[in-house]
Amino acid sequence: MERKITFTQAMWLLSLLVLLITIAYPLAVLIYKSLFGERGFGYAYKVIASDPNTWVYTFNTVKLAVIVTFFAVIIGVPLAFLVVRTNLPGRKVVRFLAVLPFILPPYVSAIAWIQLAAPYVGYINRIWNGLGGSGNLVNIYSFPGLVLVMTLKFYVYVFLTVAAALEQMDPSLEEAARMSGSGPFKVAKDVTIPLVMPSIASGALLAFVATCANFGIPALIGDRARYYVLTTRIYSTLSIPDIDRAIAYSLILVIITGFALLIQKRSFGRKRYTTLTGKTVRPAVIALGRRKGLVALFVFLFLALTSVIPLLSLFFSAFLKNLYSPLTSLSSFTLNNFKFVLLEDETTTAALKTSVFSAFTASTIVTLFGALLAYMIVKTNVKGRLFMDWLSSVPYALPGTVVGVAIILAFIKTPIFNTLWIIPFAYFIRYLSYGVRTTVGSLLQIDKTLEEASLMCGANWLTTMKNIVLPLIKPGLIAAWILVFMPTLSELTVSIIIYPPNHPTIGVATYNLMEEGQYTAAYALSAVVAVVVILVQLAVNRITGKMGARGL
């Protein structure tokens, strides 16, 4: 009796072969190249192994990492605890400017700072010799530069981590302590931080692989100050080009990111922290009494400075002749920057296009499959949906440098290679997980029994998918749609290991913009990036808010 394959098993199908084609085998050639390179069998391990510079890449990789994330903690948990469980004046507020720089690009980042403490230049430093001071003051091409540029990037990893599991734990151990005389400090100490202990590892960990991984803030700060870390190293070797050791320091950094998983795993994954009880929760808030006002001083200016004054000097720098031009004098500034970056020179107004087309093409493509995807996971009992949920979700936890290094071996030969299109294809394998963890999240709050009922009125499925789930799934759509859009607009560390011959992305435009010494032209392109992706941001919130989630 001849068998007919059902919708929902051509979709999987379907589904299962443009995962197995876009990600499981890059990946397989990545591995099968480490063994069988050019230079003969097990030449990438054969530089790990011989290769002294290898082990200088990989501890200042491991050692900037470390330190970047202690002082991730050090920031990120006090933060989120007064943000949370205090009553600091203005919390929105400090929320909005903690996750500011986060949601930046790391390079516009990088060359917000560079404005503002590089040497002679730098205004700090400019400042500091108006006021009869000599030398630099400060030097942010230098490795506690870097820690400091990075650090106040990635700690907002912490500080959100620890922020969402304070809202959402039970207030009642907390309340027996304080019933049995402990103070709030004291409270705070003995019970609510060992309770959030596993968000913040979980927080550490990701501003851990996140240094790890970066490419922009290394590149653009470490390189200058001679500070070489296992993402820029890829970088240059795959100019000259040497495959071979782009393939092992690649190899160095995913077992960097998978020990550390590892690591978390082992500490608290058979340790029981239950904060979440079913029961409706309200944190208990903590009165500051007479030092509130001092702390929200420390807190607002620690912000101030960190956040929103280089911000402010990155756009006051757009506006700059140069770099050397009086910062008191009105003829000092221009519009032409703008103009340039815009409207005139050929790079940057191709790579405009070629990032919003890019952007385009991905995150609409990445919503749609990722749709298809998540219906697979959440609505079918189909063999093998979890494996599919686990390959979407691999990219993405994988340094960007590595996922661009396997595209190019498993790609190379194929017409898409440097063409327009391997860009978008590439930002589809990067960040597909976006698209399938958001739309599993809108799924999961639609009861089944509507799309039963539907179905027993004599409805099909597709039908039944377009007057009753889509519908529902709506927000969760645009709001995947937007997270996807918004990083793959100004994204460096994947683009600029894969971007083809005349099409450069706008990340790939600024980096070379930097190198090249036209510094005004790359802080106008950042001002124009750091508006837009503020304003995508703003409406990810509002999106997000509507569905009863929130925003960042």
Contents of the next structure:
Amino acid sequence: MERKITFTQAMWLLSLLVLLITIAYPLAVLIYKSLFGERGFGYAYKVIASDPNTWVYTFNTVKLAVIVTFFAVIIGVPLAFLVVRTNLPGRKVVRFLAVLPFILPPYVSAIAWIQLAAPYVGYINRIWNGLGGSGNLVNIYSFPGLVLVMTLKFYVYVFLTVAAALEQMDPSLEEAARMSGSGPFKVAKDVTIPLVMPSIASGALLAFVATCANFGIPALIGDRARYYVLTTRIYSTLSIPDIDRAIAYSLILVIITGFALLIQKRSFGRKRYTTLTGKTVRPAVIALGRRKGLVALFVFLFLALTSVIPLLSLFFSAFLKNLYSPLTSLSSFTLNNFKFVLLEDETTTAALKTSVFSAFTASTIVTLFGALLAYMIVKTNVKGRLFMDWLSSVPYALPGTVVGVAIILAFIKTPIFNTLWIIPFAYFIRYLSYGVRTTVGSLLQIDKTLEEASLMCGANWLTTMKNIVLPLIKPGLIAAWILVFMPTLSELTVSIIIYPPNHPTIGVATYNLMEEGQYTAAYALSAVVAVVVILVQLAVNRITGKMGARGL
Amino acid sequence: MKKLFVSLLIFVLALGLAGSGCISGGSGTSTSSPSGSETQIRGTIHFYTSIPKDIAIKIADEFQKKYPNVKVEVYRSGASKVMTKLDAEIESGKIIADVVWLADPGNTIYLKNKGVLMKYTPKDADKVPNFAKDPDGYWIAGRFIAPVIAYNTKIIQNPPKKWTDLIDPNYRSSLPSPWNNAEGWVAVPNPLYSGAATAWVYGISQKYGWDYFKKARSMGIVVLKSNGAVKNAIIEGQDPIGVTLDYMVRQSMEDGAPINYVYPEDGTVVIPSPIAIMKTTKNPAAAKAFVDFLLSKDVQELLVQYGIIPARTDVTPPKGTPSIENIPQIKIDWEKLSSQLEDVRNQFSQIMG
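The form predicted in complex with the partner chain is what I want next, because the block you gave corresponds to the form predicted alone; please supply it.
Below, the chain from earlier opens the complete complex, with every other chain and molecule after it.
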């Protein structure tokens, strides 16, 4: 027993040190530098106070997020209702298509929409001109274009939270209302909507935060529309370089998103709705009746337009020799774009290696270290474990751009900076909470008596870990690994800020190809990313499905 | 074992000699093939540059053919990114770069003033005009580049002639719809990423004041990242007019793209694009040989094939290019620009934001 205590203490010390160095220190430096910047005391705050552009960017960020959130609710709520509570045909397909734009990296969605709806060369405008229309029918490089792409990306938050709430709702409440003589609309108004209201609000706040923190879409679409938001301005001020201004913008962004997340957590995060009975009753399904076909047509048309066509035309574009050659001639198509990005171009081939290496390293370390932290949080009563839990979750709650700035400030003078290792290091910081949260979930399900039984039978602590705990949390560990590997493989937001110039990531390389005007190469690389992401997601769905069957 | 190694070495050496003799015999010039002194230079040099990647790699390949024992590692990015990397290397005290070739003297003078450059006068330095060399001998131009007004020949019938046309509402209204009243009728490169764009913005702000950019912004000019991006946007017709580099347009014209350009009547900044050696180089012999090579007739003529105006006066510039003296110029003080790089970028991004 003596050995267990010392071992735990050693692990405790190690974990605390790692968390302090990788998370607390960069955040402390960020706050410190905002006070005592490169250009003197309080420069960052002087920037905020004196530069009217600061308020333009802040206003733009909030305005965009509010409008995107509004449309996210308009689309997400009815769609969730149709999928969960009606006899809409093909509900599984609807669910998959709704989530599809969400699993793609934001920059891939932006690129898909750009090649579809860019002025002059976008397919929509080419078809429009071909039909005799003049000028541009649509222009993705505009505020509505920006809202469109971001809404289609983030309405999933509303859709998923509302769908979950609808699924868990106790149908007897509605039945009671119906039995009391209420019509279907009155039931919806009096019972269903009030019950899912908290979920709508919760999903809306998540969509709001995601819009504020997103970099890829405003960078690729907003900049061309001269609609600048805080994330894109943080990136460009770092290129001046004007670190103090970047810090000032970062703080504003943290305040906006932090505030929204706080409301979300306070009001909705902890509440378990009383409607959760634990019975797995499927709520009553409303028959759509004669309008069923029409509704289905509308839903599938919407999903085709928003998630299938952009992706298909992206694949199509990836085979184009150049954007201005005629689409009708076979000689306009080539495999060279794929050959170029996968085999020939040194930047993109290096990027593929860098991203695979970084994602693999980060997800492995996050899983191992996350499991260690989770074990201490759940299974021990060491001092400061709640603090450690909280600290590990901070970098994920912050916008990625801000985490990038903090990492620059804290580690630019260390030998790790400007080497390949800074990328997995940054991913570790950003995604640690995935590892912790997932394993905490698995550990909570293991009853303490199992371990106690093992110890009583004479097994020591290590044997107990190996024979009892590890097998039980293994699915959780695998899930954590995949959860980190997926987003880091195509990460852009943090990478673009911290990447060493000779080690770009896939996200950075794609973004740079777009920025340098090598569009066809960018399309090919995005198409590759899209295929990989979708395939991995399908594989994950299978694995997690099996895990679910095993009961863990 | 040792015997085998020695005989192998002799065999390789003999092969090398025979090979070099054969090639030089064939071509009649000894400079274009490895000779005794050229095989003696060995090792790796790191070449940091903002010239387009295909050209940089081509040059490195040619050099490696001539100096078979030297490996040239090319790092290519926009001037700002190259400078960020260099700054980080200088800061950490571990400088990897050996030879640096950036777009404009502003950044190179900044390096010179930091005291990290090596003084070196390449073999053919006297063939390069004096205004394109550092008086103290720390850098020398390897080419000339100039921001020009380029346009899509399918869309634009009456191309602009001077910078002021780009802020003239009357000129804009002469364009076909939708560009006569839409944003993005003109695209310019971003000085935050491109050294040449920084020089251009500085030159224009010296001649017309920052008001020029305020007007440009209100007239709907868009800012793209790089000169290459602007060129592509013009060709594709997304932005029918733009500011980009002369040689890029000449290259695309050669490929048959619908693009043409003018050297604006009110003058442009002719940028001597400087080459320098880092003081810290671990391989000065190879670095010097490489810089000599960059200024050799072979490379200078190679640049001409890419539409670039050579630094050497004894190499004929690309067809249809005026001689440098005949290009209307805005002269700028590079020393002054180098001390105001951050200011210029900041001003520009404030106005364009």
